[in-house]
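Heads up, the chain below is alone and in the form predicted on its own; it's given as structure tokens.
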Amino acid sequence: MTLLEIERASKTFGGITALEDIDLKIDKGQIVGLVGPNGAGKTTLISLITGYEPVSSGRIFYKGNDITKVPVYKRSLMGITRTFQVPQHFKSLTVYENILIPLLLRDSDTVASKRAYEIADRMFLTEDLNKEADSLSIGKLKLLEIAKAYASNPELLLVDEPVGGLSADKMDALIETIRGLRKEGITILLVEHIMKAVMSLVDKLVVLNFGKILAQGNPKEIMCQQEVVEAYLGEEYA
């Protein structure tokens, strides 16, 4: 079943084209990797899907419904949630309070409090629950981003560079956590530069370059393509 479908979506900022004619399908239950050089348009595509930026042309469908002009908060209520590459937390609130806020939109105080502790444990944040969020390291702020997004009960989760700043053991643990989210029925679009994490997780790989899809399909096959190697490393390595 196709959960998300993007048809010929483009995004321009003034005279600059950030994305051009993007066609993409994400099936329910998939983990799809979105990779490409810096400036390729990866975060912009997440912003189009979640409604933080309007498309300049093209359409976006979710569960067969056209959501091209649906605002951010309605997309969130429909189950589309994102994390941010630069963490967007409530700086003066504790880690516990940051996780609790989205839970309170759906659950009673008692249920939400219990779930906040469970989610913190799952995201390796139990020892930080009573700390102000702004005191955390960048790696733990990335984990808090995922915790907050998970607390909103997503069906489609778009994760923007979650691994950066994590130690090797925490990265391996987070990879297993993301696999666990998929087992719960959450479909994931993963933007990440660390290819160990990408290749160990994704069912489908999409490569962006200069705002266009360069390749998409089987991860191992895609990463062997000459044009993909050139986009990452330069022609001398292809």
Contents of the next structure:
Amino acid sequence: MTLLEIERASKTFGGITALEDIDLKIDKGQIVGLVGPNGAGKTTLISLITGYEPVSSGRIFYKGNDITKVPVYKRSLMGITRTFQVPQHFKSLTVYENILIPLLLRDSDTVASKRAYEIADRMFLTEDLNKEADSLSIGKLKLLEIAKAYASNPELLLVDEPVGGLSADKMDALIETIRGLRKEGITILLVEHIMKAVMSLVDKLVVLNFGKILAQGNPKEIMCQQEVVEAYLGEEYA
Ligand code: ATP
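Next up, the form predicted in complex with ligand ATP. The previous block was the form predicted on its own.
Shown next: the complete complex, the earlier chain at its head.
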């Protein structure tokens, strides 16, 4: 079943064309990897899907409904949630409180509190629960970013560069965690530069280059395409 469909979406910022004629489908239960060089338009695409930025043209459908003009908070209530490359936590609140806030929108105090502990455990944040969020390392802040997004009960989770800043063992654990989220039925769009993480997780790979889709499909096949190797993966894989 198609969960999200983007039809000829473009985005310009003043004179800059960040995205041009993007056609993309994400099926329920998939992990889709979105890769491309710096400035290719990956974060902008996340912003269009979540409604943080309006499209300049084109349309976005979620479960068959046109959500192109639906505001961010309503898309969030529909189950579309993102993380940010630069973590967006409440700086002076504790890790526990940051995770608790989205949970309290749905659950009673007792249920939300229990769930906050479970989510922290899953995201390797148990020992940090009582720390002020702003005192965390960048790696831990990225985990908190996912924990907060997960706490809002997403159906489609858009994760923007979660791996950077994590140690190798934390990276492997995070990969397992993302796989676990999918097992729970969460569909994931993963933006990530670290190809080891991308290739070990995704069912479908989409390569953006200069705001256009250069290739999309089976990750291993895409990796073999000459234009992809040249445009993006050349240094590491050529
Ligand atoms: P990175 O891998 O470095 O995060 P990216 O692929 O996510 O890059 P975007 O951040 O989406 O790329 O940027 C795409 C283009 O749009 C870039 O040229 C960027 O400068 C431009 N851009 C993005 N957001 C804005 C904005 N709010 N105002 C003006 N230009 C923007």
